[in-house]
Amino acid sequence: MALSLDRLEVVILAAGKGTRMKSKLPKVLHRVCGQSLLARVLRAASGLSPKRIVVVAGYEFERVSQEVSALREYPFLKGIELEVVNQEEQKGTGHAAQVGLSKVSEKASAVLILPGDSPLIREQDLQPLLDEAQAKTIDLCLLSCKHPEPSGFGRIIRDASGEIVGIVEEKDCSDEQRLVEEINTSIYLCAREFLQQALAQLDTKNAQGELYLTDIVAHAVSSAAPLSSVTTEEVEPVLGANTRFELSKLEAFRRAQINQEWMEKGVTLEDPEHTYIDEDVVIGEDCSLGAGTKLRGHTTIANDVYVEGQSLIIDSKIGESSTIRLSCEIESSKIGDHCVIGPFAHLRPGSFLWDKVKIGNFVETKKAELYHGVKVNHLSYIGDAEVGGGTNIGAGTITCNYDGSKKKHKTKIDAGCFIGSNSALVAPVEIGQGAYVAAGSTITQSVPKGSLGVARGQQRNIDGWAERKKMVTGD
C-alpha cells in the first residue's frame, strides 16, 4: 500500500459557500491579485505534473464549473485531465474527499488533497511532501505549519516522542491542546488505497456532526499505517481565506511580493503600497508607475513606459516609450510605441492605436483603430471608427455610430485629414484622404478626397440687437 508517485492525482475541495464571506459568490471564486482562489490553487497543483485534477464543487456548482472551463485554456493546465464533480449534499470535508475520490482514476498511486481556498499556496510549498514520499515508505504525509497565533485552526497532536497521534479541530480542543502552535493546513498526500480505506472509516462523532477529513490521520495511527509530516514556518502560503478581512490580508501580502519582484527587475514604483499589479501582468525594464496605478488581468507593458498614476489598465498592451498620463482608464486595447494618452482619457475595448498617437484629456475611444501619428487632443468621442495616419481631430468631435435601432455603424477617416472642432460625423460616412471638415459641421454624407465638408446653418448677425434688448428689459 506504500505511497508511490508513479501516477499522482489531485483533489481540490471547493464545495463550500464560504458563509463568513457574506457573499452570493462561492468562496473559491473570490480573487487575489486578479486570479480566483481556485485558479491559484490549480496553478500550484499543476506545477507537480499530476495526471488528473478533480475539483469538488457544491455551492453554485455551475459558476464554479464555468470557472474551471475557462481555466482549461491556460497553458499551466495543458496535458492535465481536469474534472469537476458535484458534492450535492455537503456533510463535511471528509465527505467532500469521498466525492472527489470517486472521480480519481483507479490507476492513481497517490492522491494529493488540497483546500480550494488557500490562494497563496505554491508548488514549492507542496514539493516537500513529494520529496518526503520518495525518501520514506509511507501511506500518508501531511503538511503542518508552526503558527504563532493558532486560534481557529486544527492542532497537530504529537506524543512524547514527537510522533503524530491525531489532529483535533479547534471546537474539539481541550485547554491544553489549544496551546499547541503546530496547525493543520488541510493538505495531505496519500496512497490511493490507504485513502479509500481511511475515508470509509469516517464517522460524525464530533462537535459539528460532520465527516472530518482530519480523521484519516487517526485512522493511520490506529491501523499503524506509516505516517509522516512536513512542517513549514511560512504561514501565509498555507492560510485559507474565510472572511473578506482575511482575504484582504492575503491580497496585501501577495501584492507586496509582486511589487517587490517588479522593482527588483527594474521597474520604478512611486508608491508601492498604493500600486496594484495583478499576477499575470508583464512589465518591461525602466518603466515607472505612479501612485494609485492599477494593472489588471493580462496587461503587458513594454520597456520605458511611464504611467503617471491613478490609472486603470485592464487586459491591454502598452508599447515602448509610451506615456499614460494621470487618471486614464484603458481596457482591452492596444497602444503602440511612443504614444501619449491622457490625462483623463478613456480607451474602451477594441481601441487600437498605432505608433506616435496622441490621445488628450477627456477623450473616449471604442472599437477604433487610429493609425500612425493621429491626434485627438480634447473632449472627443471616437467609436467604431478607422482614422488614417497623420489626421488631426479637433476638440468636441464625435463619431455618431449608433442609429437608435440597436445598430452600430462605422466612420472611416482617411490619412492626412483635418476635422474641425465640434464636428459630428454621422456614420456610416467616409472622409477622403486629405479632406477637411469645417468646425461645427454635422456630416451626414461622405467628403471626397481633398475636399472641404461644411454642414452648418448660415450665420446671421442682427445689428443693434443688444441695445434694443436693454431698452426692453432694462438690463
Ligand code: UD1
Second form
Amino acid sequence: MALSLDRLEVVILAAGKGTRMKSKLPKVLHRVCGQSLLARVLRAASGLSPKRIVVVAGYEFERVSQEVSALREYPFLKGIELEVVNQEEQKGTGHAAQVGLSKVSEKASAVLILPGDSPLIREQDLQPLLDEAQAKTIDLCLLSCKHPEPSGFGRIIRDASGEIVGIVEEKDCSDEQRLVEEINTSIYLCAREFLQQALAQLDTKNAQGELYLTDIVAHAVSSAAPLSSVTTEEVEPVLGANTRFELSKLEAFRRAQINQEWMEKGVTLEDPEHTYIDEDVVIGEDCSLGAGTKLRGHTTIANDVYVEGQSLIIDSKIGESSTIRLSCEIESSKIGDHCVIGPFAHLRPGSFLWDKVKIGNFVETKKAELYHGVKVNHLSYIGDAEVGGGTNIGAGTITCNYDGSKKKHKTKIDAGCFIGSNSALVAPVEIGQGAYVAAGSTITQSVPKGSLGVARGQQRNIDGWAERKKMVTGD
Ligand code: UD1
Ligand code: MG
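What would the structure be for the form predicted together with the named molecule, rather than the form predicted alone?
Shown next: the complete complex, the earlier chain at its head.
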C-alpha cells in the first residue's frame, strides 16, 4: 500500500469553534500579521502543488466558506482544486478527517492532513515529509517537534528502541508521559488507502469522548503499517494555537521575523519591538519607521519615506520621499511623492493625493483628490472634493458635503485658489480657477474664475462703546 506522491491532496481541519479562544469568530479566521490562520495554512499547502485542497469547515460554516471563496482569487491557489466540506457536528479531529476524506479524490495516492490552527506553517516545514515518503516505503509519516513546554499538546510516545508506539493527548497522559517533550504537530502525510482504513477504526474511548485523529498512529502500529516521523528543529512554525495568548506569542514571533527581514532589506526601524508590519506590506529602501508604526493589509511604501511613528496605515500607497509625521491614520488612500502628512491627520478611504501635497494637523480627508502642491495645513475637513493644483486651503475650512438627509455632494475647487480660514463650502459648489474665498465665508453659490467670494456679515465698529459701558456698569 506504500505511500506514493503521484497525486497528492491536502485536507485542512478548520471546523472547530476554537472554544479556548472565547470568541464568536471561528478560530481559523483569527489573524496573524494581517492574514487569517486559514489563509496562512492554505498558502503553505499550496506551495506543495497538490491537485486538490479540501477545507473542512463546520462552526460558522458560511463565514469560513466566504474566506475560502475570497482566497480562491489569490495567485498561489491557481491551478489547485479547492473544496469546502461541512462537518456539521464537530466530533473531533478524527471525525473532521473522515469528513475531509469524503471529498478527496479516489485517484489520490497521498493525503496531507494539516490543522487549520497552525498559522506559521511554511512549505519548507512540510517538504521533509514528502522527502521522507520518497526515501522510504511508508504508509504514514508524522511531523513532530521538541517543545520545552509541551503542556496542552499530544505527546509522541516511543518505545525503548525509539520506535513510535502512539500519540497520547495531554488529558489522557500518565504523569510519566506528561514529561515527554516531543509533541504532535497534527501534521500527517498518509497513503490514502491507509488513511481510509485507519479512520474507519477510530473510537471515542478517551478523556474527551471524541474521535481522535492521533489514533491513526496506534492503528499503524497495531496493523504493522510502515510508519515514520520527521522532527523539526524550529518549534514555532509548526505550533498550533488554541488560546489568544498562544496566538499572540506566535504573532510576536512572526512579527519579529518580518521586522528583521525589512531591516535586512534597508529599512530603519526605530523600535523593532513596537513596529507592526503585515505580511503583504511592501517597503522601499532607506525608509524609516518610528516606534508604534502599524502598516496593515496591502500597504506599499516607496523609497525614502519617513514615518515618524504612532501611525496606522491600512491598504494605502505612500509615494517616494514622503513624510508621515506623528500619529496619522491613513486608510485605502494614495499619497504621491514628496508629500508631508500630519501630525495628527486622518486620511479616510478614497483620499488621493498627487505629489508635494501638504496635509497638516487635525485635517481629515475622505474621497478627495488633491492635485499637485495643494496645502491643507490646519484643522480642516475635505470630503467628496476635488482640489486643483497649488490651491491653499486655510485653517478650519469645511467642505459641507452632507445635506442632512440622504445625499453627499461634491465640492470642486480649481487650481490656484485661496480659501480663507474658517470657510464653509456648502456642496454642491464650485470655486473657479484662481478664485479667492474670504475668511469666515459660508459659500453656497459657485465662485467664478478669478473672483473673490465673500459671504459673511459685514463688520461695524461702534466708536467709544467700551468707555460708555464702563460709565453704565461701573466695570
Ligand atoms: C491537536 C492534536 C494534538 C496536537 C495539536 C497540535 C488531536 C486529538 N490532538 O490538538 O495531538 O498536539 O493538535 O496543535 O488531534 N477540528 C475540526 N473538527 C473537529 C475538531 C477539530 O475541524 O471536530 C479542527 C480545529 O478547527 C483545528 C484542528 O482541527 O483547526 C485541531 O483541533 P484542536 O481542537 O485545535 O486540537 P488540539 O487540542 O490543538
Ligand atoms: Mg489546536
